[in-house]
Each structure stands twice: as structure tokens, then as C-alpha cells.
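Taking the form predicted alone, here's one chain by itself in C-alpha cells.
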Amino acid sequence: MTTELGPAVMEITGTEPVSSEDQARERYQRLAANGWATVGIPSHLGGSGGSMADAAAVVAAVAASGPGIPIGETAIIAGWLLAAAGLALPEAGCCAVPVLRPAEAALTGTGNGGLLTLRAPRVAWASWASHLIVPVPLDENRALVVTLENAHAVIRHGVNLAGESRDDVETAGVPVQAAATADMPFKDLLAGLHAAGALARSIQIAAALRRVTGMTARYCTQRSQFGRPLTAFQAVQQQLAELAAESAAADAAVTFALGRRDAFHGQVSAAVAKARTSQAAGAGARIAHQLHGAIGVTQEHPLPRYTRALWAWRDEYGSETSWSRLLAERAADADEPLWEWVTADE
């Protein structure tokens, strides 16, 4: 993963987690104004350019500063959907609508003059977005990607466990701003979008877990019990080692996925990343709270902001169970021996 972008992003986000929605919006606006929200989206589509590794570095740096800033929604998830159809980015502040079934999105008419009817639950950051990016079925072999102004949709605000915007979105025959064809079946477009979302959440989980691991290690070094620092106790050392191992495994899974060429269309790499990081999120949050004790559940302490995000992100775009099942199915269907399939380049 490219790392030199992280410090530049951290200069804007700071090292302290956001404490209010107003602060989160202010940080997001500064990031977007400096082009960080669209890193990874090709410049010919209106983005800032750069590779997927660059986008991942930015998303990781933002996640390390705490939940509440939707960089991943544009840079990775919406960016992948726009690139799949060659559709230009309407504005930096946009989000993808992860439609689950063809019946949830339908377009009457074609092209820019089409009218969109949409019903999608718990869309991440829809109430923040200037535009919604929506996949729509076209025919057996093709799908459409359309952009829609947020103001034309009915949005019912909701939140996840971390307090991040998760909104129900509905439209009834409203005009789309732009449309382009993706030369793939609708189900494949949805699968790729789901994989992009899984990878984005995996990057966020790994970054937040690194922050939690450092936070917990510092606390155990500074906190004393029976006249000795907590790190002097073997049981605490064991727990810290397990926490560090979970964080390292999450990092390795993300690095693996970013280095593969099938991350979205093949889904296998995204499945590996999301299954392992979601598992690490649950185990890591549990250990961190055990070692922090009562102070770790107070509103004044930063730990709960990260652990609530870990618990929320582990289930979004598929849990470890659902992605592990996909991996098992792909392994069972492989034409080559299991070891060769696991270690293949794609």
C-alpha cells in the first residue's frame, strides 16, 4: 500500500477522532477541497487520479482519525461504479447506492432523459451526498449507471452503531442527470459494487484496528496495578500479543487484496479481506475493552468511537460468515487443486 499520502491527509484530519457531526463535515469539506476525496478516480472521469493503493492510503488515514468522514464512499465505492461505465464524476460529494435486487431500481426511458424509480435501504452517507450513483438493469448483458441529484430523492435519515449516516432512499420517476452503459450483466455489476464496498470497509477496519492496538498498548504501559504497570503481567502481555496479531492479520489481508487483479470482478480477494478483517474487528474490539476496563466505555474516552465503528463496519457489505461461504463455494468449484487455487496470481 502506498504510504506517503497518509501524513498529508493526517495534516487535515488531525490525530483526534471527530467529536461531532459539524466537525466531521468541516474535515470532509477540507479533504474534498484539496482533492483527497477523489484520489483513485481517473482524471479523465473528473477525479484526482492515482491508483487503488493511493485511494486505500487516503481511506486508511481518514479511518485512523476516527469514524464519521465518508472518503471511502467516493474514492473507492462510487469511483468503481463510475469507472465500470466510464461515467464522469458529478461532484466530489457523491455516494453509490448499493441496490440489492433488480426490482429496487428501474429506469423509464433511456439516457439523460430517463426517469428513475428507486427504493434502497440504509445507503451510507446519502443525506450528505450531492449526488447518488445508482446501478440500473438494462438488458440481459448490460446495465446502466446513472447519477441523480440528492435533492430529487426522498431521504429518511438513519445511523449505524458508530453514528454514521445510513439513510433510506426513495424516488418515484425523477429525472437522472447522466447515464452510461456498463458492458456487463446487472448481477455482475452489483457483485463488483458489493466487492468494492467490502474492500473499502476492510481498509477502514484495518486502519481503525491499528489505532486501537496502539491506544491499548499505551494505556497498558501507563496504567499501574498493585504497584506495577499492566504490561508487567503475563496475562496482559498475552492479550496485547493477540490484539497485535489480529491487527497484523487485518493489514495482511488488505495488502493481499490490493495486490490482486481480481479484487472486484472475481470477488475472491475482496472476500479474503472482508472475512479476515471482520473477524479481527470483533476479536480486537473485545480485547481492547477487556484491557481498558471501565475507562474504555466512558464517553470521554476515544476507544468506544473506534470500537463502535469496528462493530458496525464488520457487518456492512457482508459479514465474515457470508464472505467465508463465498470463498468455500469458489474453492469447491475450482478446477485446480486447492493449494494451486489459493496461491494463484488471480
Second form
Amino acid sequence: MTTELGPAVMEITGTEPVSSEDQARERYQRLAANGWATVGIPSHLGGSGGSMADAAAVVAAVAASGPGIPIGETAIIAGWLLAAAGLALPEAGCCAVPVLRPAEAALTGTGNGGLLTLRAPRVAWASWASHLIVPVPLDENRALVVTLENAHAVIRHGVNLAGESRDDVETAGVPVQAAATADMPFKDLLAGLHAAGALARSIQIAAALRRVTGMTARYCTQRSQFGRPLTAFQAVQQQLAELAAESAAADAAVTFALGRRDAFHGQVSAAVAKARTSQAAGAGARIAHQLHGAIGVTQEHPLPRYTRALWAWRDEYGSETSWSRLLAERAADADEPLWEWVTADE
Amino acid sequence: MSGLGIVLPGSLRAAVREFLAEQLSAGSFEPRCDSWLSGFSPQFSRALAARGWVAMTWPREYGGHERSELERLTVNEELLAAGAPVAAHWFADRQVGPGLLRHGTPGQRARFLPAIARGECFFAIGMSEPDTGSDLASVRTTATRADAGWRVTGTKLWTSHAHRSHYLLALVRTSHPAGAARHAGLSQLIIDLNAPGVHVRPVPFLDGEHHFNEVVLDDVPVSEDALLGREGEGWAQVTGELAHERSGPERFLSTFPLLAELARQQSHRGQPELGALLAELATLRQLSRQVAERLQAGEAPTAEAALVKDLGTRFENRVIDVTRRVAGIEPDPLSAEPLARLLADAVLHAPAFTLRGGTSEIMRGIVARAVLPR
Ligand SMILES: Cc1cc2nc3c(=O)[nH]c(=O)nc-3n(C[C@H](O)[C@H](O)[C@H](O)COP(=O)(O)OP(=O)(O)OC[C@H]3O[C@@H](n4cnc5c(N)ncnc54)[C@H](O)[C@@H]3O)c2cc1C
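Switch from the form predicted alone, shown above, to the form predicted together with the partner chain and output its structure.
Full complex below, order starting with the chain above.
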């Protein structure tokens, strides 16, 4: 992962989580003004045009400051979806978020004059964004990607455990702003989109878990019971070691996925990343809370800002269970012995 | 209520279920995970008391119902399984009453027990302090002798429901005997939460709910008859009650409403993981029952109770893990879907399960010492 971008982003985000929606918007605006919010979107499509590694570094730096900012959606996931169809961002300075799981998506009429009927559950940041980017079936071999203003959509507000908007969205024949064709079946487009989502959340989980690990290790050196720092107790040391291992594993799984070149609709790299980071999220959060004791379950303490995000993100865009199932199926479907599949390059 | 004295546990169970069904259909509560800590309803507690389901094992003389520990266990597990709001009377019924019966003066018993049994007098437990968690003997809150009793100064922390309870049962230091063990010089005092110098401040839980408090005691006057038991014997008294606190069904049923909702959904029928949870649940009920029987016989099964708490709170967490694996839903506190709501509650409350009432690490230390050859 490129790390040079991290410090530049951290200059904007700082290290403290946002504590209100206003503050979150203000932080997002500053990220957007500096081009970070669309770093995963090619410049000819209106983004800032970085590599996937750049986008990952930015998303990680933002997640390290806490939840509440739609960066995974606007940089990585939107970047992949727009690039798949060569569709540009609707307008400069907009906040466009992708719809990953349309229960229903149909376009009547063609191209830019088309009318969209959409039903999608738990769309991340729908009520926050200015625009939605929606995949729509076209024919056997092709799909459409369309953009629309979210002012046209009916939005029922929901939240995840970190308080981030996860909204049900509906439109009934509303005009789209732009449309373009992706040369892949709709099913593949959705698979790739789901994988892009999984990778984005994996990056966020790994970054948040690293913060949690540092916070926990520091706390255990500061807190004393029975006249000794907590780090003097073997039971505490064992758990700290397990937490550090989960955090390292989450980082490694993300690094593995970023280092591979398989397109997202191959899904395997994202599956490894999300299966492992979601596992680490739960295990890590549990240990961090156990070692913090009661102080860690208070609203004032920074720890729950991160653990609530970990609990939310581990289930979004596929839990460890669903991605593990996919990996097991892929291994079973492969025509080669397991070890050969495990060591195959792509 | 008439007739309850002769009802067998089986029909007692049926009576509690009928009551719960009535309360549910009247909309008096919504089933929630962890309702014994966060569901505080004086009205509901009074309704239970009116049926004789508070102070069940205490002598009639003090408003009790002279039932067995097993009958009490039966009622409590029904209430918890239903996710009913029982927090208001829970601590007084579980800890304070038995403490008063064992160590209290006749005057103290007459003053507090009948009111607790009616569901009208609620207690908070003041053990922890900012620098005192697992190491309970390090409490600093100090009571100094004054003309007609003591004056108490110090800070208690994590005091559940102190903001809506009447009294605090506090562990305080009454002397520093030179050369004696750290456990010496501690005493239990019953402190009126409305007394001058008592300041109760909310400490919001991570989900924003208010049940925790900081209780600052600033030179609070406490009369002579507030002392529970013997001066300087606080440590032995407190640790003697721990088995009551750690072995009850609240140590394994905090997430049962979630498990019940999961099992209710046809699509999850026959999942082996669900079956594994049921085997563990039956085992935990048996273990808890065994501890209750030994408590009834006047024993102090401290290690067995610690074991129930460690196993039970791990089970509570596993219910969450299995629900996530089997149902594959995203937790959402605002969802219209009960399973998503119950899951959100359970996930957010889970960190507390293995901390409150003594952490898992401390429980395992107790169990380990007990299995060592002597
Ligand atoms: C929901 C909730 C309700 C509560 N209600 C009350 C209440 O009403 N009244 C009250 O008095 N208290 C209450 N408490 C406080 C509770 O009793 C303490 O949280 C508990 O005793 C642990 O103390 P601590 O939080 O200070 O953690 P610490 O003691 O600081 O422990 C931090 C970590 O270090 C570990 N550790 C500490 N010492 C050792 C050791 N020797 N060996 C190995 N590991 C060790 C612990 O296991 C834990 O993982 C409540 C707590 C919670 C979470």
C-alpha cells in the first residue's frame, strides 16, 4: 500500500473521530476540496485519478480517524462502477454513492432521457449524497450504469451500528442524469461491485483495528489493578498478543488483495480480504473491550466509536460467513488439487 | 397473592407465562436483550411483587414468600427469557435482601425488606470506583466516625441505576488497621441516595443509554444504624454474597430474546449451530440449578458460581455469533425487523457481559485456584 498519501490525508482528518453530522460533512468537504474523496475515480471521468493503492491509502487514513465519512463509497466503489461503464461523475463537487444491491432496477426509454424505477435496501449514504450511481440490467451481455440526483428518490432512513446512514431507496420512473453501457453481464457487474464494496470495508476495518490495537496497548500500560499495570498479568498479555495478531492478519489480508490483479468480478481477492478482516473485526473488538473494562463501554470514550464501526462494517457487503462460503465453493469448483489452486497466480 | 404458596414449580412457570403474555398484549414492555440491566420499570416490578415474585425466598415476617431457591430461579428465568424489564428490583432482590437477612439487625430488616418485597424500594450497588475495578479491596471511599455515625467521602463509579434507586449499598473503608491484610477495615454501609452531599451524575453507556452513574459522596452524614453487619467485616460479607450474584440465569440469558427470535424463523430450522447452543443452554441451566441448590443448603459455592458466569457469558456472546452466521442480517437499531433490532441491542451490550460482576479473567483465576490440589 502506498503510504505517502496517508499523512496528507491525516492533516485534514486529524486523529479524532467526528462527533456530529455537521463535523462529518465539514471534514468530507475538506477531503473533497483537496481531491481525496474521488481519488479512486480516473481523471477523465471527473475524479482525481489515483491508483487503487492510492485510493486504499486514502480510505485507510480516513477510517483511522473513525467512521462517519462515506469515503469507501465515493473513492473505491464508485470508482470501480464508473470505470466499468466509462461513465463520468455527474458534476464537479458532487457526492455520488453507488447502489450495490438493487432489488429492482429498470430503465424505460433510452440513454440520457431514460426513466429509472429502483428499489434498493440499505444503500450506504443515500440520504447524505447528492447523487446515486445505479447498475441496471440491459441485455444478456451488457449492463447499464446510470447516475441520478438523489432528490428524485424516496429515502427511508436507516443506520448501521456506527450511526452511518444505511437507507432504503425507491424511485418510480424518475429521469436519470446520464447513462453508459458496461460490457459485461449485469450479474458480473453486481459481483464486481459487491467485491469492490467488500474490499473498501476490509481496508476500513484493518485501519480501524490498528487504531483500536494501539489504544488498547496504551491503556493496558496506564491502568493499574492489584498494584501493577495490567500488562503485568499474563492473561492480559495473552489477549494483547491475540489482538495484535488479528490486527496484523487484517492488514495482511488487505495487502494480499491489493497486490493481486484479478478484476473484482473474479471476487477471490476481495473474498480473502473480507472473510479475514470481518473475522478480525469481531475478535479484535471483543478483546479491546475486555481489556478496557467498564471505561471502554461509555459513550465518552473513543473506543466504542471504533468498535461500533467494526461491528457494522464486518456485516456490510458480505460477512465473513458469506465470503468464506464463496471461497469454499470456488476451491471446490476449481479443476485442480487444492494446493495448486492456493498457489495459482491469478 | 393467594394460593401461590402451594403451587408447584410447573404451574408456577405457567402462571408466570400467563402473566407475561398479559403484559405483552397490554403493551407494557417490548422484549429486549439484557433487560435485567437496562429495562428499569418500577411499575412492572410492583406488578411482579403483587404476585409474590419478588423476595420469593424470604421469611413471611419480612414480606417474603418462603419459596425455594428453585422456585425463584424458575420465575427469574421466565422473566429473562421473555426479555422483561426487571432491573428496578433486581439488585435488591438478588443481593441486598439476602445480605440483610444474613447480617442485618431486626430494625434494618423491618425497615427495608418489606418495602423491597413490595417493589417499592430499589437499591444500587456501590463497589467499583475510578481506581477500583477488579481489585475490589483497593476501595478508597472512606467513612470516618462522627458523633452519631459516620461521614462518608469518596467516588463510586459504574453504579447501575443510582439515579432512580433509593439506597446505595456501598463498600467503604472504615479503618486502616496497621499491618493487617488489605481486606481488613472494609465495611458495608446503606447510604440514602437523597442524603445531603450525594451527587449522582450520569455516565452514558456506549449506545447512549443511561444506566451507569458516578456517585460522588461528599462528606455525607450516615447514621449508626446504616452499618450492615459488623464494622471491618465488609470484605467477608461481600465475597460471601458473590455466589448469588454470579450464578443466576442473568449470566446466560441476556441474549436469549435474540436466540428465540432466530429459532422462530422457519428458514433456520435444523441448523446444527442452533442445536449446539441449545445443548449449552440446557447445560448452563443445570449448572445454575446445582449452584442454587447448594446456596439453599447454606453453602458458598464461590468457584462453581464463577464457572457459571464465565461459561454463561461466553454463551451469551456465542448466540450473537451464531445469529450473524445463520441469519446473515445487518444489525440496525431502527429496523422494522425484530431480529435486526434485537441483534443491534445484543451486539452493543455484549462487551458488558464479560466485565460486570467480575471479569472473565478474574472468574478464571477463582476457578483455577479451586481446582488446584490443596
Ligand atoms: C454494565 C456494567 C454494570 C456495572 N454495574 C456496577 C454496579 O452497579 N456497581 C458496581 O460497583 N460496579 C458495577 N460495574 C463495574 C464492574 O464491577 C467492573 O467493571 C469490573 O469489576 C471490572 O473492573 P474495571 O472495569 O475497572 O476493569 P479492570 O479491573 O481495570 O480490568 C481491565 C482488564 O484487566 C483485566 N485484569 C485486571 N486484573 C487482572 C488480573 N489480576 N489478572 C488478569 N487480568 C486482570 C480484567 O479482567 C480486564 O480485562 C458494572 C460494570 C458494567 C460493565
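Quick caveat, the model's predicted, so the values are computed rather than measured. Numbering follows the first chain given and starts at 1. In this text, the rigid core denotes the largest set of C-alpha atoms whose superposition between the two forms falls within 1.5 Å.
Core-superposed comparison between these two forms: the C-alpha position of R101 differs by no less than 2 Å.
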